[in-house]
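Only one chain comes next, encoded as structure tokens, the form predicted alone.
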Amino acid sequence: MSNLSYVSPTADSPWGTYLSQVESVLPYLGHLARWAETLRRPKRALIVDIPIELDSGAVAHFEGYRVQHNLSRGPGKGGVRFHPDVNLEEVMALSAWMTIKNAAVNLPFGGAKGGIRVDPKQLSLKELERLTRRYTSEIGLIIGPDKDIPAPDVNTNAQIMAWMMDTYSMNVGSSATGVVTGKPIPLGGSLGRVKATGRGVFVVGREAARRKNLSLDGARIAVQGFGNVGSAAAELFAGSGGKIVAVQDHTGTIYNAHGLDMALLMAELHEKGGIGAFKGADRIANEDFWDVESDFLIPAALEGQLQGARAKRVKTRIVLEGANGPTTNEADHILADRGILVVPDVIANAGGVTVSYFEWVQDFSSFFWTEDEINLRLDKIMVEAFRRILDVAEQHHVPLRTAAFVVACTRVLQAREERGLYP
């Protein structure tokens, strides 16, 4: 059996291409493949009831999830979101691909995701407050900072961190900083952990180019989704003299051939929560983006966007994957057949785990770093990762996704093989 019985996942389906892209990997891991069914099964997956009381004085309940994929590389590690999407199958499969994420730039962490189905916009702040706090009552048992260590995700960010945070550590009967990272800097938090993802998808966008011989200078870049990853993302892009030509969010989606002034865009999203009504480009259909001619295409919104039709005539040179899954599998194999770089969300958006991971152990030593030294770090990890994940991809002949899950699967069945199974 491949799959959890509660789970009937299709093709496409986030846990689906989960699975597919596992077999992909399998005639390159040797003797290892004894043990692949591990990486088909999550080791853990709670499933809990979130009542909490509405400022109106009614009782309302939400469903919430924590799923840990693979623990044998170190404790969980993984966002938790809040969605009125979020289902098991979907946090079961970022839970997989948090594993091999962490494994493929080779932290000591396993791979965890958590969400709760609801959308947060129709709920007042201290409603917000309650269901946080309700839910890290509720999985409490199975998080701490050596067991899972959950941080922020689509729709969550410092102050639900800080929640967690304080409310695991009223629980427990003493202040636990590395229960939680992405947290505010008085709490523990990390020097450039809200950046961190962006930058982590321009450095191994950088990489990438610099294969392609591709000049950064000039670059068409073209993103989907404008929060912390796609808009960090941009400023790097645009400040190592890259042209934002399109960009598309919640609020809709904008052109210009010439470049977007950064600035003033960053202005707008500030002050507007979202870039559709700015003046400084042409507002087209939400479709008409994937017909954008860019260098650079980022998808960094939700899982699924680019897919088999899109990728037909999307005009890219390279895809870099900010959001978790945003490629289809067929949209994969298309792309690979119009020689349109890929380069995976394992490597691309690995900048905020690996910066997390820097929050974890300075919250345990209660030493911190600067910035400038978290950059640098960051940068290291990355490019060190990014280039044997290429390496790997040569000697084989296959695509980054493929070298990427090669290299990460090995780390992680290796680690399963020398643990030996117990009892």
Given for the second form:
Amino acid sequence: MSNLSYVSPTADSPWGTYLSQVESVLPYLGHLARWAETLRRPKRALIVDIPIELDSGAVAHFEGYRVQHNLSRGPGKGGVRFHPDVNLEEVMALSAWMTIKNAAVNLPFGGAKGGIRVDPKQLSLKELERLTRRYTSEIGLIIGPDKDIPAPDVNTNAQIMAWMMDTYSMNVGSSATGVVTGKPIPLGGSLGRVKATGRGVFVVGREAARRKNLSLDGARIAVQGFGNVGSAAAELFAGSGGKIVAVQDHTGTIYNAHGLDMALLMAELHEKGGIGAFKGADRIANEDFWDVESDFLIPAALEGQLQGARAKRVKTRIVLEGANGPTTNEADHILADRGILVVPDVIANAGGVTVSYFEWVQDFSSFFWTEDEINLRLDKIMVEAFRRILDVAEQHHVPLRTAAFVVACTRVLQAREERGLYP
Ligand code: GLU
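Same protein, different condition: the form predicted alone was shown, now please give the form predicted in complex with ligand GLU.
Let's see the whole complex now, leading with the same chain.
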């Protein structure tokens, strides 16, 4: 376990989960293992106080973070999350998974992540804007188009990225579109970015199905989390003949063995902000979600959802990790023993940051691509990365997660070694 004085990870906590994942990869790193301690420590962690004036006139303080886990391969890259459970340990783990993800897909970025410990649903739009702007100013010391580039994550979106871009730009005195990705299109955003993470989940799912000789036509899919990632992935699976049999979100869990009508479900989501009261399905208890029979199980909510006890129950063939860190280590081992293929987060949900990379490149060159070009390039990068990881998994007889870590850690530590120690 980590000997850092400022966090106390446990076996199933995000940073504890990440540290165990690093340990499992060490035997495959050869001479690069001597640099492994680099992976066990974030390069830099900034904690900021964010005071804002509420609409009532009172002042409230919030805790904000930006952690740059590793910058060996390029500027930091990773989202910003607004959630009441955000804390330093969680942001550290999420930043480390960004290091691994960016290297696994071979994007020229290091790993970073940020967050604010806040329930954004309790704030008005104006309060949310003030919070976002003050946070951006506070972390402005360490972000920038060639330093560290934030993006959307849980509860953040294009509007929040627009405020971040504007605040940073006002502070530096020029319009810096490349400081964040996931922006609105008129501000240098990229076509295809909003649905990119879900599209990536679908692309690797399609590839995994090929390996398992499973047809997408008629495949049963259960999705936990129906936000940006889960809903976009579900739509694409449904478009290929898949049946979305169960969906869970913060408003409840619904089930229909014949498959949910996706057009009606999306309309319900837009109208009501959740799917719990959807008429075209049975409502089931949240815990029963894990007993639903499926071919693909897509955890696309928060970390640590698929724990040991649930891993023993799930009846599926392929787990596609749309969320970051949804599977605990114990669950990972149980799923492997049960012959359930787990396509890990660091590849399964890498579509978002891949199109973020496209956005950053387009902003730098001020030359914008069509949506078809973006989706084709995304498909190509995801398929190549997935096949490389499959090859490594077969070569070493290890699960896909270990293989993804072998590919990624090798790239990160090679860069580390070539750069050498300063001074
Ligand atoms: N938040 C997303 C992730 O976890 C995207 C990050 C990005 O685009 O930089 O991968």
